[in-house]
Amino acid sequence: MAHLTVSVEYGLHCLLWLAGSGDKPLSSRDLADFQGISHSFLAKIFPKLEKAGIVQASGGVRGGYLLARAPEDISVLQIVDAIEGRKPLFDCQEIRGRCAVFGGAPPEWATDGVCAIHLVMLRAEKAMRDTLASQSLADIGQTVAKKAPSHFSSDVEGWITARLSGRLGKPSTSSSGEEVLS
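Single chain coordinates (the form predicted on its own):
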């Protein structure tokens, strides 16, 4: 978890839309078009999510992906680890043993136990992992739902329905009169 990349952001956004799509599988291409992000980039994320048991592939003519579990059973940490792998936040280089005063032979006290700086970073990583583990995909979805106007859900449903019925990416007007991609 050295650095959370844009892959995590893309993955989380896509999983939110899958959570809201019910039993309608969405392809990575559909999800990329819906959000205006790279098809090829997103296509690299979904196999990782599938391998982690977060999504499942649905075959057939209109195949795509569905959530493999309920959104409340998918933690943000599980998503991060699936996409990024479990990398340490900090990679200690044991600089403490290289002090010029030691002349290449550091005393035991200087290198005994965990480096004090590394210890702080380990605590920070634990706090971050605990926070990510305590938040679910459903929690994020609830926050988005509170923020979005009431018509947004039906606008999204309309886009998905139109997309799945074969109308590709043509502008239309939402229930609120705003132009949306359908």
Given for the second form:
There are 2 protein chains.
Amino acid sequence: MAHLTVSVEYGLHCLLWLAGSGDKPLSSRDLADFQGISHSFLAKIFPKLEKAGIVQASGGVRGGYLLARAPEDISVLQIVDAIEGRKPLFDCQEIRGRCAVFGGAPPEWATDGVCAIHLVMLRAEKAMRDTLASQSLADIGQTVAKKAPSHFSSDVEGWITARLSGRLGKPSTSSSGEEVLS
Amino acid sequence: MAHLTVSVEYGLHCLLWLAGSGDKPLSSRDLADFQGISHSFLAKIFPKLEKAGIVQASGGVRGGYLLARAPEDISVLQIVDAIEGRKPLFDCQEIRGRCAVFGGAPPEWATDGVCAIHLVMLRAEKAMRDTLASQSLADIGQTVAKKAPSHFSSDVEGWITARLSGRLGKPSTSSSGEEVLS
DNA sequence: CATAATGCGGACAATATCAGTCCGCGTTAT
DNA sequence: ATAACGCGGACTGATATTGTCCGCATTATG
Ligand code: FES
Ligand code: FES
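Shown: the form predicted on its own; wanted: the form predicted together with a further copy of the same chain:
Complete assembly follows, chain above in first position.
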């Protein structure tokens, strides 16, 4: 994939659902099935968000994840960094010091400070990160909420409650909604 | 490597030397040896720059590459795109359409337009690209020229001329300068 | 207390991309 | 004629991405 991986897309979409849902914890399995993505893979993303203090985990049978902070206080940049780990946009190999006229021993003026090329890349990276930092989870949530029709919210809540009641003690023959596809 | 690969670093440093050197063509072998990088690998980068109209190739025994335009008219973004091929920062997998409540048939309001998450990423990518577009090869060249002491320029020219005179008919025992290291 | 669902972590595998090598072809100045 | 050059394809090794699978500890529920 590109610089920002699918893990980021998965994580952001999950956090968006967590922000929309109330204070009921959603498990990674619920979120994976709900969005049609791999649970095994999603399960590797959430611990990173938990360690970054973005979500709060609760173990046990009715456990799951809750947003640890208000959506307004979670920037996209924080999420990206939590999942990808502060990956640099450009990785300078210090080519400049290998110039043949230095003969293997570059003077300090040549390797001092940041290379001019690297500097441009760092500026570009900062511009990117500033943009990501300027947007919060709440901002994105607002944008998506504007597109959805009014009945969608209750549709989602219905799926969630059906899912939760299907667990533990009620293996009811018609509780879940998975037979919708094929 | 990161999103911007070593090919970009190699290409930019080479173009910088091309901008500094006059109208004498420099071969990819010269540039590779001069900077202590792999010639074979560098040879895969230059054709991309040539197809993008950034450098001009001349075949033959004294051939090599020349800048096709003035350094002021070559932006860093053009170089990056020429080498990496317009790689997107974020590759949306359209998760939103797989929501379970849609049952495999997402309505058009859900998949219409650009996803709110994707939109943020596109803005971040644009910020990055704008920064790269705002810097020209001449700008970077000016920055590096300020650091180098006055004698460096003639040192480089000396290496180049020694290198060129070492070729073709003068396999002189002491012409080149490669025995400098180990 | 027993159990089932959950989070967490590690081992593993499939695939893609990156970085780099190697070779052969056609071209061109000397 | 020849040696140096650009161009392109085939090939390789290393690393990252995208998953899968399993076992362990924890915890609410019955
Ligand atoms: S030495 Fe790494 S960008 Fe110049
Ligand atoms: S569907 Fe890809 S970012 Fe939302």
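So that the term is clear: the rigid core is the largest set of C-alpha atoms that superpose within 1.5 Å between two forms. Residue numbers count along the first chain shown, from 1. A quick note: this is a predicted structure, and the numbers were derived from the prediction, not measured.
Chemist: Smaller rigid part's rotation against the larger between the two forms, whole degrees?
Modeler: Domain rotation angle comes out at 19 degrees.
Chemist: On a rigid core superposition, how far has the CA of Ala110 moved between the two forms, in Å, if you could check?
Modeler: Ala110 is displaced by 6.7 Å at its C-alpha.
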